[in-house]
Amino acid sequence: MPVSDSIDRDGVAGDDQPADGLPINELFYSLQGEGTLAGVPSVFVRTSGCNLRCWFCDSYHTSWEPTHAWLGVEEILAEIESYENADHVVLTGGEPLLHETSVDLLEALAERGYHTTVETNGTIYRDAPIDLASISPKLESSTPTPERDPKGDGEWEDRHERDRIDLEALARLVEDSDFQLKFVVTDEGDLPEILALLEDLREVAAVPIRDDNVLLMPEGATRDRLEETRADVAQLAMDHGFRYTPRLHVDLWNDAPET
């Protein structure tokens, strides 16, 4: 679906939006990606605004220039309900959690029997309805440093690195649902931030964390990208026993919109 050319930088609602609204960046048909689930036809809703600016952002439309159109709850449910084919629903972003209408959506889904899964950074919770929490927290290898930026700027620097990771938020969400931890992995310097942040997590939390609770994906939002990542975060993950996520839309479409 079209979006507008209205921009929120910092994923604040404007005097436009309806009552029950989300800005909604995307809306569309296709299969999951990512993580356990991948290869399952889905639809996607795509919110705008993000409170974290990760330089290797895969959807810079919804962060470090966010678009969208304002869109009701009932106007995004009868876009869902038009794909006929479709009993999964994917609330990503940016940020999805960041929207408190963000639980509407989700209660009204469930009513619907929809399956939901929601992409978050891991910083917010909201009690809501979710199938699978798929949980991406940030590692400081996404921190978008001068030298990273891709504005150039380095001014979200210090913001992101402060917030990136919430244990109670994450401790919240892992207790609420069932869930994946899925690390964008650039290299394997992150694995030592993994396995810690792994180890205070399973302090905090009331519920297991298995290893196989943990994916491990490689940073790339292109093909070519893709194959020089790949290969060594698959070793990383048989090395420490966690599971490798592929990422398949990138394999089978690139970096094109809306996949």
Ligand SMILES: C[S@@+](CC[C@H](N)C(=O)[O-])C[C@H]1O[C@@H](n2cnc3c(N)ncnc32)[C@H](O)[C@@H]1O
Given for the second form:
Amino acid sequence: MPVSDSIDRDGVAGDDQPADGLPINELFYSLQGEGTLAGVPSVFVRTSGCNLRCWFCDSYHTSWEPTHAWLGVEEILAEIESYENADHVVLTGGEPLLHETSVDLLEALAERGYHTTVETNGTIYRDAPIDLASISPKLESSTPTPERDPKGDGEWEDRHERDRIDLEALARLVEDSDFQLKFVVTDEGDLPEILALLEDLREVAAVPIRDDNVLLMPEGATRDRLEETRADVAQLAMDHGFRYTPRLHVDLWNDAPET
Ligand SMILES: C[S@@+](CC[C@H](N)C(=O)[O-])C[C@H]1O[C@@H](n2cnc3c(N)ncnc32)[C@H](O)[C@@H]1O
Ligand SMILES: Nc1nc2[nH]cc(C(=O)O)c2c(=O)[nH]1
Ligand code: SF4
Ligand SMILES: [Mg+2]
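Would you mind generating the form predicted in complex with the ligand now that we have the form predicted alone?
Below is the entire complex, every chain and molecule, led by the chain shown above.
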């Protein structure tokens, strides 16, 4: 099962929930596996809870069945600082920008000189110091229809479809920080929607969105699935002049937790 489905640190869901805390599913040291910083040693802080439900979510235990411990910001900082060689921190989830306390954590990390990447689905804007907003807008092909709902019978379909794109939030995120737009691509059927979204976003955003800010990432939580998708997605990136991003962590460690 991708990402942690059990918590072995102190505290479980429902325990003390410090006002300045965050629901943490996992916290680990790895290599950034995706995007323009792929290969950079980074501490990953994975919050639990998401406002969407992609059928393919590789972090099932932050979205479909959230599990977490509550950790105070100071505890999270202490754990990050214990990885002495790390200068980069990746805040991810679930959807990390759901949580107001993510802003406090990002401010504290900026004060300490860390480079921060926030992995976000782009539906929520918060005013926070972010070095790289790694935005992954969700396409129609992510929607959990009854046929591809990993858990139930499509009860999240309408809500996911309603909430997955918020142009205003996307515009504010790209205006505020360096950014990458990292689309999960299943097949060539995704491209018309990506092109239409970029056209809309270029109209409303006050900053340029260059083709090399756009990354196509093959859908696949496992090596076997990536084997099926990556060559076609690489070709689509070349055809359209976008970047391709590997999923280095899947190549290295498949779907093991804390990688
Ligand atoms: C688990 S999400 C957490 C952050 C945020 N909720 C989001 O979706 O951007 C982290 C990254 O994994 C990507 N992702 C999730 N499941 C995937 C899959 N099966 N194949 C490829 N990428 C996936 C997301 O699109 C996102 O870029
Ligand atoms: N190694 C590694 N790199 C990643 N980049 C983004 C990730 C994420 O889940 O947000 C991720 C992840 O889960 N592992
Ligand atoms: S938005 Fe991100 S965390 Fe939420 S379900 Fe989709 S991939 Fe998973
Ligand atoms: Mg991941």
